[in-house]
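For reference, the chain that follows is the form predicted alone, supplied as structure tokens.
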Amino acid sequence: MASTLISAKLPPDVDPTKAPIAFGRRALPKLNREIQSPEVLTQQRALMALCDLVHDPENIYQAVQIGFLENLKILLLHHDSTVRQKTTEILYILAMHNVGRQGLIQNAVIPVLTELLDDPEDICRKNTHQVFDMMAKLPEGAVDILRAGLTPLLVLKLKTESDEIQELILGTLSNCLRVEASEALATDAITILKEKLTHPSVTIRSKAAQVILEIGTHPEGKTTVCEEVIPLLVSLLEDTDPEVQASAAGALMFATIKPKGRCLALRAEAIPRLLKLVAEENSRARLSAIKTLTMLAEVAEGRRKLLEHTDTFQQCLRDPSEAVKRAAEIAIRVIQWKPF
């Protein structure tokens, strides 16, 4: 889908300077009453003023305490697009702070936000996905998203949303699937993610590989990754972007835990590409590459090929990263192992 710029520009008659704000701690209670007004313009202006105020963390705490979130939940389903836009924007700002995220969980806002996945306004959908992305970074938030049954919906939205929103969806899925991946596997997420691995956008390729990595951390996910995406992941090891390479190497690391995954990776000529990553400056890619090569060294064919490259691992013993040094030590032991 072609990428488009989602505009947050408001109608010309919505002027935040015309929303009178009370002094001090009276400001938020007054705005809380105004967003419940039967007049749409009053609601719009109150939301504009509130949007400015919640950039202050102290105001976020007060807003949660006086019950703003219950009223904002109602406004999510408002017929006016500007009201929905500003409401979702406010929720996104709240989700950037821990007290706001806790408030969203306690007030069950996520299930209501689900209704906006098909909103006709791009900016409303973008704000909604920004909230999900922020919430998923908190373990309790990720669990809340999973409980709302959002995983299958988010996977399907990867087919239709703009690139900008797809990036947010992939970020949300990455954090949620770290907790639970069964729903994604039941929705045939791997098929859709495979398409994203060859997307023109570097960010989408990288995030799609990261989602596959998270799926591969689960026992049932390893089998699916082994069967469907190893050749693609191997090809991404030569991607022009270091982050894509690192994510692909990480996904391969989990996929090669299974014997079938090791055989498929060897068949796809993963060893020479992984050895190149070991020499790269990106420590994340280097660490994942070393661990993947260690897995491949457990196969006789892989060990035979890697015996010629022990110098590459010896150099890693001088790496400033302790994790890389430990991984290199283990790799050398596995490669040089001989049966009694």
Contents of the next structure:
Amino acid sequence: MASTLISAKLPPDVDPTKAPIAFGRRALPKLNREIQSPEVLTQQRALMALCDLVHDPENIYQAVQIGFLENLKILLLHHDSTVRQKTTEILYILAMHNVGRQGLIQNAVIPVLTELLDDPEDICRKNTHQVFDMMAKLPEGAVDILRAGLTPLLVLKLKTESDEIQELILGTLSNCLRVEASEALATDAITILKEKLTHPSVTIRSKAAQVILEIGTHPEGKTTVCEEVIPLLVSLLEDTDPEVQASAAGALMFATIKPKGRCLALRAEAIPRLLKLVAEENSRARLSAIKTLTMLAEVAEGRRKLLEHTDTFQQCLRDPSEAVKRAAEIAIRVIQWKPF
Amino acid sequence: MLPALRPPPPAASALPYTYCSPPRAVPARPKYRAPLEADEPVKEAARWANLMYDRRVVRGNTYARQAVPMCIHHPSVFEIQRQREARRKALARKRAEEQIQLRTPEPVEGREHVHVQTELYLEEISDRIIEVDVECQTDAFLDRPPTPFFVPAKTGRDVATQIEEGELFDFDIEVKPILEVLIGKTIEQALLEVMEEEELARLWAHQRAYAELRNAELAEVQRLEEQDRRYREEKERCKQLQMQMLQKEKETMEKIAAQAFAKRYLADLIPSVFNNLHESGFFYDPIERDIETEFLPWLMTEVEETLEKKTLGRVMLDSLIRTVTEKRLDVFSQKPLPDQTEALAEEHMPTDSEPQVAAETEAADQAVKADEETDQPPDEEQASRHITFQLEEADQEEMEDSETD
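What would the structure be for the form predicted in complex with its partner chain, rather than the form predicted alone?
Next comes the full complex, and the chain you just saw is listed first.
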């Protein structure tokens, strides 16, 4: 006997929460119009559909061309949390592609996103920080973030946010501080980062060490890092996770450039730990450890201690990576340098 | 069992009659069970069956029937066994009572009767009968097979048509575009997402490797800068030290040179000073000085006086001579000319000799200076007197000049 249902299962793509997509090139303009409609439901449905479409880079390009970003900027400040959440998600997916990133920079979306840092919804904040993280990986994006004055805000947020978001913030900060560190130092970032160095989570520790590394590339940062953080970093060299070790070795590499830092590091017994890191064959910290030992070898005490261990560096000369070989040669040369 | 049929009540009564259990005909029991996969329970249980062919109805004589047990109770094997045993026991009791007389005599003392089998083949005797259970069972009832497809009787003409393979369409070719689209779309979407993630992962890995290299190089650069700065400062300091040292050396050398020079310069200062002082007369011999200051002036004054006296005498003599010659001249002026020319020649000769004489007198009177006016031999010629006096003046001037030299 026939029944009115054609099949027991529903057709695969009927999702009542999404707006129906027009065919081909008309899809995005139609969604653009729907987004501007006064009804919240239409806006939400359009955003859901858009979210799926932007996984395709061609759609991203078209969206940026049409001028989607202006409307999305307006929607960022909408009163409805779903709208905000979906908008931030779309911006995150846009930021994952180069075209999208360029579009975000050109349309000055970042200052508007700053408003969302205090959003009551967790997921909105998380998406916002993900957008910042992605943007910071691009040099122009990092400059943009710095110009929007986000660094002090982000440093303050480190104290209050959850772990996931902290990881994202630390990633953003490390890329931004590579360009310019003075603002962060003004807001006393080093104290906060010192706490994070002893956090139970591995990712947070390694990322915090990365941030300290980037601060140390600047001269004014080096002094601050020298004074406060070196003993902690030396203790992190013996951490269980190789990521943390690599980041800590990198941070030490920059901190020991100044003579004061070198003395502090020597006093904190950095040399045996660094030698252990160098001796491991596949360690990612190898390059940084060799460089740090080179710095320490500039001091007479360090040279004395390292003269006994030159065979470790000889071993490094056989490493497949070109950079490690060069670093090992330089290290051997510095260790065997005599003042006369 | 068939429900008892109640006769309908006669006549009319106020209430309509109702059955406790309304009479109904027993529906036929279908031969086969209903198939399990029916969509809906079969509503109609077939038609009313014919009573004559109902298996549940008793057939045959009902008056001469054996006693049928009321309850259809199939005794179990064990119960059957027990019943049989009971029957056997009854029989055995009966036989045992019969056979009491036919018993064999009692055994002698010390012996025993034993039942023995004497046949060729021994048999095991036991109360229990050896039973072997054999079962037989008919096959389980089969489910009703599905109704065979009803093929109505053929009417009409048979016409056959056949589409050979490949006539309508080539499946392989036709299906390709459809398949392509289907699979293509699916794979495209999947690829997109996978590519996204892969691209990102590779980008981050690449970036991390690059960041490591960059950091290493940056650190190297900064280290070399630091080293360079240190060396430069060292060099500056050394240079400063060197320069100071050189400066000091130079100063010392200059000082030494100056000292040597000064020493040498002033070596003969004292002798020369003494010399000068000596020459300017600071160290004087007192006696000499005494002589010079007192004796000699006195001597000179005495000499002057003497010379003055001499001069006076000479002047007197001169005046005498003049007077004389004037007188003579007056006398002679009355005389003729040749005396004048001789006087002139005589004047010339003494004038020639006068410078010589003046020179002689100079030489002679060098030691004695002062105002010696004349030392010429007095000239006796009057005409020459003026000239000699002029010459004397000139000579005196010369002598004074030479004296004052």
